[in-house]
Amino acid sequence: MPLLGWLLGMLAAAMLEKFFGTGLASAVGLPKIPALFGIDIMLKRPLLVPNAFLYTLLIYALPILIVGIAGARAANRIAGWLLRLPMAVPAAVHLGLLYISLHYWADVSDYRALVLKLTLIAIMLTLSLNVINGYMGEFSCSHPGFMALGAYCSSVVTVGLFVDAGMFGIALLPESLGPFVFPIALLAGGALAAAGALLVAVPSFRTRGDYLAIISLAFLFIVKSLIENFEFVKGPRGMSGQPDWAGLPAVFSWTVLCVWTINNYVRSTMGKALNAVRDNELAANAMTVDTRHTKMVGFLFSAFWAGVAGGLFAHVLRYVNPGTFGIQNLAEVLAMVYFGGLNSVYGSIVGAVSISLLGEMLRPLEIFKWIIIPLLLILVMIFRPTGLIAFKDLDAFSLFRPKRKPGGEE
């Protein structure tokens, strides 16, 4: 079955739940539509396990399978026809179907919408960190620091220009211009994060070994301490009042742009040079690769996207404080990278989605959640040391093309 068939199945399931989910939940004995595939209800009320399982089967599993299998032949023909057009057309069709499916799924509750937006931001963070820890082969601990720089920079721009509050005085520009300036604020956050990365990269890449890990960890603590002592941004009390411009369309668009940009980068000559430096720096240098320049470009590129993700994070929650960008945040992003798989765009997406959703689904278990997730990570590290999906390229052509049967029939 081609990807188009799966997406049509997802859209059918999401629309079915949007319009008939409440009635079906009541019919199978559930008090409301399950927030996250019924797992939270199963953990809170074990007696409702059969009901939640039946709901998930009827709303998700059966519609996706029925639409996907019944429409496989038509989906193959449409996918083959789309591939004859410029690659932007099949990409737009697939992304459009994915967005509409996610929109209907998230429209059921505000909690779902928040979880979905935070998961998309986690994909951006995981993918950007994978550029350093996976493709470059270094170990960086500074991503929460880059994220904090992006979050505070974009917040200062949007609050200072468009919010009439006591923090920065009266608004300088009309709010109607805000959605157009918001992307510039995010880019400014990314640029500041890249400038911060330069301070880490210059001393780190003059040496070899574990120095990057030590210097990047020091950078994280310095950034956190600076923000805590800047009364300009309310110090440890945190900064609030960010305009509500980070809706699902904005977060989805930036995530797609991040995945597309990073995927192109790691498949380019620069990305291949990054892999060569990781595998053997001396050999890469002997083959005329400027190893220091290659590592610095990769590091700054990664920090830029972490800063953009931080800006989106601040405007999704509409509040940030220095405590958000600490060791716990670093541990979560590292877990997503190593769980999903090193050196892989697929792996980063799988890691970010798995850990984010698993953390929310297991929330009813409270403290036991922090026993189960680390145990899963340990098992993955034992049986698949490089992660679930490591060293796998994301090729748009193979993703969108029809699926052929062994006999050659589509």
Contents of the next structure:
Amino acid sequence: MPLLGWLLGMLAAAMLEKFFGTGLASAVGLPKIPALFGIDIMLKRPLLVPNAFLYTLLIYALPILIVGIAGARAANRIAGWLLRLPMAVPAAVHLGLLYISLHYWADVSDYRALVLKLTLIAIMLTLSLNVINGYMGEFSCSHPGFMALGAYCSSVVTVGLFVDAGMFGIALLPESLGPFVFPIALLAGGALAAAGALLVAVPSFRTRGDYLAIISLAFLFIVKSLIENFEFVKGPRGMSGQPDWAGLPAVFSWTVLCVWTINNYVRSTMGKALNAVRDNELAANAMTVDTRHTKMVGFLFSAFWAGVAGGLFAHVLRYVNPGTFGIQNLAEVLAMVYFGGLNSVYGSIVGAVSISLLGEMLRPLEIFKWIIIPLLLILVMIFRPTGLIAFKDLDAFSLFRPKRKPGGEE
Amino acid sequence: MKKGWTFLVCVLAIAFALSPAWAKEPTIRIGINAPLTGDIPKVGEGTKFAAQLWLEDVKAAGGIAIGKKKYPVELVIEDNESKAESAVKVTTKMITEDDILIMIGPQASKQAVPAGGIANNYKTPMITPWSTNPDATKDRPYVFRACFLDPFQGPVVANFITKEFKFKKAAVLYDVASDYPKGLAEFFRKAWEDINGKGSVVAYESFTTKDTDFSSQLTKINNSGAQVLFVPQYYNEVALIVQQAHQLGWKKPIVGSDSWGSAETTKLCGKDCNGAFFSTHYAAAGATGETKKFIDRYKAKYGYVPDDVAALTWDAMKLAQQAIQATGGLSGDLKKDRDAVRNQLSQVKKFKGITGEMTFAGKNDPSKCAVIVKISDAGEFTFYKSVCP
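What would you give as the form predicted in complex with the partner chain, now that the form predicted on its own is on the page?
Below is the entire complex, every chain and molecule, led by the chain shown above.
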């Protein structure tokens, strides 16, 4: 069953929920469409466990399987036909299907949309941290710092230019320009984060080993206390009132762009050099790899995407506070990276999605949530020390290619 | 495959057998957005307990009576982990998934400011019991609060010290990285200098969250000739600061703010805090009437004297109840009902809460009195003075 089949199944499930969800929910005795696969309802009202389970089965599991299996033959044929076209076409078709099904899924309630947006941002963050911690093999702790730089920089641009009673009093530009300036604001955030990364990289790459961890941790604290002491950005009170431009399409396209560029980067010569530096810096140097340059580029690249993710984060929440970008945030991103798997694009996506969704689903457990998730992390570390899916990159061709059963005629 | 179908049929059968017939009677859902985990779990606990105590009362009465009809009430308690992003998620969830009529919380300004934005966007009334930051309700018609504001509290403390002790020079020690202490320190300095002239705050020292050694700042304060020390910090830092100040030879009065009003303050601080003053919302020791009744019930049930968060949450719940009752009947259309509750809330006049009398009269911040509390030699919070706007 090719990816196209799965996506069609997802689309069918999302449509089904969109149009028949409410009816089905009341038919199986649920008060309304369950939030995230019904886990919330199951934990809060144990009596409804079978109903919630049934709903999930009927809306998600069965349609995806039925549409997927029934349409496998056709999907295979279409996938094979699509692959004969330039790669952009099958990619666009797959991404379009993914977006439409996510859109319908998130359309059910704004809570889902918010969770989805934050999960996509978590993917960007995890992936960018994986470039340093996985591909480069150094341990960086400054990711929340980069994120904060990106978040504040883009907020300053948007709030300053577009919000009345914002930073410069009146709005300097009309709101209709927003969609064009927003990407620029995000890029500026990314650029500032990269500039900050340069400050970390210059002293720390003169040294070897664990020094990067310490220097980057110091950087995180410096950024945090800088923001806290800048009255310009309201200090510890935090900035609010960012315009509401980070809708699902914007976040989705930035995430796709992030995954695509990072995937291309790590599969390129530069990415391979990064791996060589990780495995043995001396040997890599002897084999004509410019190790310092390689590390520098990798680090700055990673920081750039963290900055962009931070900018999106600020505009999704429409509020930033230096307290958000602390050690706890760092621990969460690190957990996502190591849970999902080092040195892997797939792994980062899996880690970010599973930790974000788990965190959200287990919310009713309150304090026990913070026992279960770390316990899972420990178990993964014991049985799969490199994470769930490690050392695997995305290959568009093998992803979109029709899947045939061994011995099957089509 | 056959097994699969049998299984499916079984699940279906069980589901239908168990599904409680969902009586479609309108239930009033009230959201509680509390920091049950994270930095200030005690605040979350107080919020939860006070809300549950309120629910007991309402259940005993058979629900909230609006006109002649009684509506059953449900609490939706969610944990915001004392994080801004979680508070936003929880608020969105309660409003769009759980169909709450009104939300109580979040408590701390760090969460209340972003959550207030969300509640206002969805036109859902929200009452923050404890957030004293002006931004939480500013330009947000749907967001209310049950406490006074920092711009009120700062001058209250400054006036109190000036009148009570006739001091001219004050010192301030505050956390520069936390919004509440920083804001309050600024408001206090402004008020103090308005009364006693420029430069009368002779030491204005700061530290950063999670610092534990204040000796250099305290030495400076000691040498500055200040007559009184103002410490607008949370209870966990108060103990450290006061103890270290005493070790370094500070014998003059220490004054705090409403963040001192936790049961933990004296527990952590021991004898060092005895004799200190702070401004707050209510005084537990020597309380009378409804306040005493609440304190006794809370203490009997949960084993400790409720702090101001619990008392303010109780008042917020009562405010919500009064506003719901004043609507004169719910239409069942959540949007309309939320608007009706909001309109009633803004009309509240002379509401007799256990933390004092509140009047909104079209505004979103109540006008109410502050209480100056003195920590007695027994370590109890005793009423000292009431200061009204």
